[in-house]
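Take a look at this one chain, the form predicted on its own, written out in structure tokens.
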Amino acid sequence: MFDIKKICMIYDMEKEEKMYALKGFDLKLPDKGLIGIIGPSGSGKSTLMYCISTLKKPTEGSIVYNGRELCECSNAQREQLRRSEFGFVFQKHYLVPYMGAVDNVMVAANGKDKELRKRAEDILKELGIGEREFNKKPAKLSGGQCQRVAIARAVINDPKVIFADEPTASLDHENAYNVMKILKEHSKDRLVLVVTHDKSILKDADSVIEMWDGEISVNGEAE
């Protein structure tokens, strides 16, 4: 699905001493499965995910997604790709504070008809959010519930790829386990990329990419 060549991200380009977040490596990613990207702070793992997902454009290199060179796409084309084929889950849920749970899921939906609203409600139910919570605003939901609403928002358009950046970092152990269980289920027929510093949440990953100082140090099956 993704064929990445010589990807390089340089910050502080105008300075004499540049900072290399990604140092020009190659990487291939499959069509489906749960793939972990792990490393300490500053290793480049989040930068890699942002480049793959078109949220950032690398300084150099090539990112081919299903035969399409993402680095050559216009901003409008990248935005359309994110809306139609990509889903996002972040450490902070970024829910709209004045909207209820269902409406927060509908924010990302490609359309606003009754059928899509029914789909949003069905997804929330699958994730353990009951009808009593449908109209509750984020402030009235627990941290785990908010993150599950964020996952529902990420999958509402049935994306081919889900990008999750530290999705469990702000959750307790039980809620972290539940979030990873949900993502693992979706990885059966989608590609799910999980960026984290916590290797313990990747015990069910199909493979783990370990990063260090802007480079891949290990790329193999999860232990």
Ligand SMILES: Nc1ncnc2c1ncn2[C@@H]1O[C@H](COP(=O)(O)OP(=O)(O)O)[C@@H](O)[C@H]1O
Contents of the next structure:
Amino acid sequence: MFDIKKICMIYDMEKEEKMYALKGFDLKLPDKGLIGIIGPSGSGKSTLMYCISTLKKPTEGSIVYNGRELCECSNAQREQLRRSEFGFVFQKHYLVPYMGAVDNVMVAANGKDKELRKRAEDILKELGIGEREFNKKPAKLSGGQCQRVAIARAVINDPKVIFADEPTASLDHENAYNVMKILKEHSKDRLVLVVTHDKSILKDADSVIEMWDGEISVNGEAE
Ligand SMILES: Nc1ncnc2c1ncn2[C@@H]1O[C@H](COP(=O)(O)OP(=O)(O)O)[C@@H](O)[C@H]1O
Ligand SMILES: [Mg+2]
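Pass me the form predicted together with the named molecule as well; I've looked at the form predicted on its own already.
The next block holds the full complex; its first chain is the one shown before.
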């Protein structure tokens, strides 16, 4: 699904000493499965994920997604691709504080009809958010519940890829486990890419990419 070649990222191009956040490696990603990207803080995990998901443009290199060169697409085309085919989960849930759970899921929905609202409610129920929570604002939900609402928002448009950057970092162990279980479930028919510095959450990953200092140090099966 993704064919990445010689991907290179330099922040602060105008600085004399160039700092490579990504040092020019190749990477192929399949169209389904749970893939982990692990590595210490500063190793380039988020930069890689944001380049692949079109949130950032690499300094050099090529990212081909289903035959399309993403680095040559316009910003509008990249935004359209994110809207229609990608879903995002971040460490912070970024829910809208004055909206209830269902409305927060609908924010991302491509449409507003009743059927879609029903779908949002069904997804929330599947994630263990019951009717009692449907109209609750984020401040009235627990951290784990907020992250599950954020996951519902990421899947409402039935994306082909879910990008999750440290999705469990602000959760306790049990909630982290539940979030990973949900992401694993969704990876049966789409690609789910999870960035983390915590190896323990990747025990059910189909494969794990290890990063070190802007490069891939290991690319293989999960242990
Ligand atoms: N917006 C930015 N401007 C300048 N440098 C950045 C920026 N974002 C990340 N970096 C640098 O790029 C390197 C990789 O960062 P990042 O991709 O966030 O790593 P990770 O997600 O593995 O912690 C780090 O040295 C970081 O300081
Ligand atoms: Mg990061």
